[in-house]
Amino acid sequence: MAVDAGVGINEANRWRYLNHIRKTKGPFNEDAEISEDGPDPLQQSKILVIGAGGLGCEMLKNLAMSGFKDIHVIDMDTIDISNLNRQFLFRQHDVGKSKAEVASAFVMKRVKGVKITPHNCKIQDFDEDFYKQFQIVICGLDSIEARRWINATLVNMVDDEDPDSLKPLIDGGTEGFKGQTRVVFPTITPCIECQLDLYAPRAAVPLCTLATIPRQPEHCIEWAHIIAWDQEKPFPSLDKDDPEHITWLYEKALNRAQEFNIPGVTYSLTQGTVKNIIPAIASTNAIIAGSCCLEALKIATQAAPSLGFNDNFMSYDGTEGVYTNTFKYEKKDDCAVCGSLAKPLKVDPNWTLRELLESFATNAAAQLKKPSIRTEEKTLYMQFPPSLEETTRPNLDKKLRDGLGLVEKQEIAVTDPAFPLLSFKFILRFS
């Protein structure tokens, strides 16, 4: 009996500060329910992490030791090396296991009480009802895509008649010394894919430039992995985190660099690049998790306003000192996730089809990779099936106003197999 009173002593005093703060009134919860007796607010949390690596591990650590108890995180990757002079919760003997898994397991052994559930997969492998289990979802991922795909799946799930069906978006990023931070309340304030011109596109290196005459390392790396791999396929697919596939790229691109004179190709940026890895630095990731993760204390505890109502983003530069500015970001009508609008699209009418599809690549209000098109009338192109591919592939070639009598203000719908919940709306602009 004395060890558990003590073991029930010492778990009551680990929590005394953070229960201080959580529980006394003061200027920015005075109209928040505070009971001694009534139900923790931490023990009935089910937060979702997506992503294990340098922000999903500071943010699974500040949540435990912020009190929530009942935790989910999702990452697909195995631990490589590199990961480890970042990502804290892995060791060397870690390398090639699962993040979420060992992340979950390290987290667990040290902070007692806490529940951490790993899934070693990719977030569209779930459906909707297992996103609503969960009442606060925060990313900590490097990857666009995924973050409009997890935007518009929580965007989609609101019913107006179910409030437990809204749940909060805590979005952090980093690059380098800079970092953010937003809170989305989805269909009430700006979601991500209304921010989707903050991300610049990466710039697409023409063709002939990497077949013919390539200027810096990054066109021989490119020339490696699209050209190289496509005409000697050395291994059925490309595993851009297995060590032999990149070996492979970063060999064949060390000879046509010194083919044409080109200093700068590495191992390192050879991977850089085909990953399109973003730098990362411990604080800067240390710094937004800790953002992240006293937004989702302030939302499930109410002990304070959270970003999302009005100022609701949150930037960090650590280049020259330490700067942060919140404001507010707009939601926009003509937001393909949370709009009914078309958004306007500037088009050279001579243009073929293939280049009106290929700049969607680089539009930053787009930024999609396989786009199928069509007007009210008709279907234009589509990537799938095969056999509606083969039937529209000769529009291809055809230019937008001779060839397809496609007209001023006329309103065009394009999906994307990626985003298969959307369907972005443009109204023509012809320059």
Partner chain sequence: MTEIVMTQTPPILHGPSEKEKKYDRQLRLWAASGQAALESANILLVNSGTGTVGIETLKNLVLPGIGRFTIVDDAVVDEPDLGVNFFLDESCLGKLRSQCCTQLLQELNPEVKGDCYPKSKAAVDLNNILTTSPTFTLIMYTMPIKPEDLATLEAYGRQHCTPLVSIHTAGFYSYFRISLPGAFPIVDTHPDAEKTVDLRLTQPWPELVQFAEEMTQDIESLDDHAHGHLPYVVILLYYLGKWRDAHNGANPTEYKAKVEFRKTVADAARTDNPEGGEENFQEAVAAVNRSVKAQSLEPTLREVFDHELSNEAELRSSFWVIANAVKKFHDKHGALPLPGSLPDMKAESKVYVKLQSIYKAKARKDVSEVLETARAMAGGEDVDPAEVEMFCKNASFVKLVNATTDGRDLSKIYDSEKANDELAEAVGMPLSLMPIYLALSATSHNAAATIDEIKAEVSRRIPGAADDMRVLQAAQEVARAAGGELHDLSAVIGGMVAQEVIKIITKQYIPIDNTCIFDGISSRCQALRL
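Moving on from the form predicted on its own, please list the structure of the form predicted together with its partner chain.
The following holds one chain only.
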């Protein structure tokens, strides 16, 4: 710790407050292993931040200010003007540049002695060998799919013979004045997939409402987005970040709204509906990122007991006063990632296979967009490769019981290219 960071600053002086707390035991960490002479866990830990957006910017700052020295960050996004109200490492002149690169450079310039390695790519571009090098993984993501992918990867990596293969996963999320922090010790405590039902997908508006009886401004916008765009194809493909494309949808929606006398279609609502924009502010990101990094500090240094083995979930709500709910989420035996049992699945035996497959997209416990399906004996439908897709396609219009011969309590396995490590097992219950 007394190493000079190369700028004439005495490192022991600089980290005086942090180290004083770390080296003084308190009433709640009496059993901690804290030694004056051994290797410093903050110097030894390599930590990975996933996402360099609202939460990620805060996390990089916090980890650097918590004494972590070797940090990696992955983000494939570039900086947009709407990020500047909260992603405080970015300036107007950074718009269009890589988030991971700009954020890393900023924090390294401000906090001397920290090394941050940016990766301007997708998390799926790396394999287990890459993720193995870290001691802690901390996520500030807005995508459920990315969370599920990294969760499955970290759970799958655990080797009972090798304690180093277990990487604590800290996950943050925000929406408006609300947010949550979760700590997962993969295979030991409940994982992200165990908690998938927290992200129940919104029920979609029926197509016939959009097509024939719109009542809300959102119905007009979805009509423009789903129906009018497809019919008129004004641009080769829809880019939701292109103002010209959004303006086209806005005008279409507005015309339709006027036709039906429906008020309330605005540019802002059009953009929000089409992009599914979630409100985001600096203060909520500060709370959740701060909480995530506090847990990382506690896990790395034992300065206090962390979330994880008992309480593992903290939800925050600032809409009405200040409210936290910190509790123990339970592990699920039928979790597709860390459990072993099949989940019960209620289906109508008169459904076609196509109807069953489509239901997986909105099923809170599955949320799969490109499902392939098989029983223990035979393949019912495969999305890939094309030859197999073609052979199995006729099954799509067959009814589950009478056409395909599926029976009550039959076990089926569903896979999806978004989660190559996973097979979702279900037991059919006929309704």
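Positions refer to the first chain, counted from 1. Just so you know, these numbers come straight off a predicted model, no measurement behind them. Think of the rigid core as the biggest set of C-alphas that the two forms share within 1.5 Å after superposition.
In the core-superposed comparison between the two forms, the C-alpha atom of residue 84 has shifted by less than 2 angstroms.
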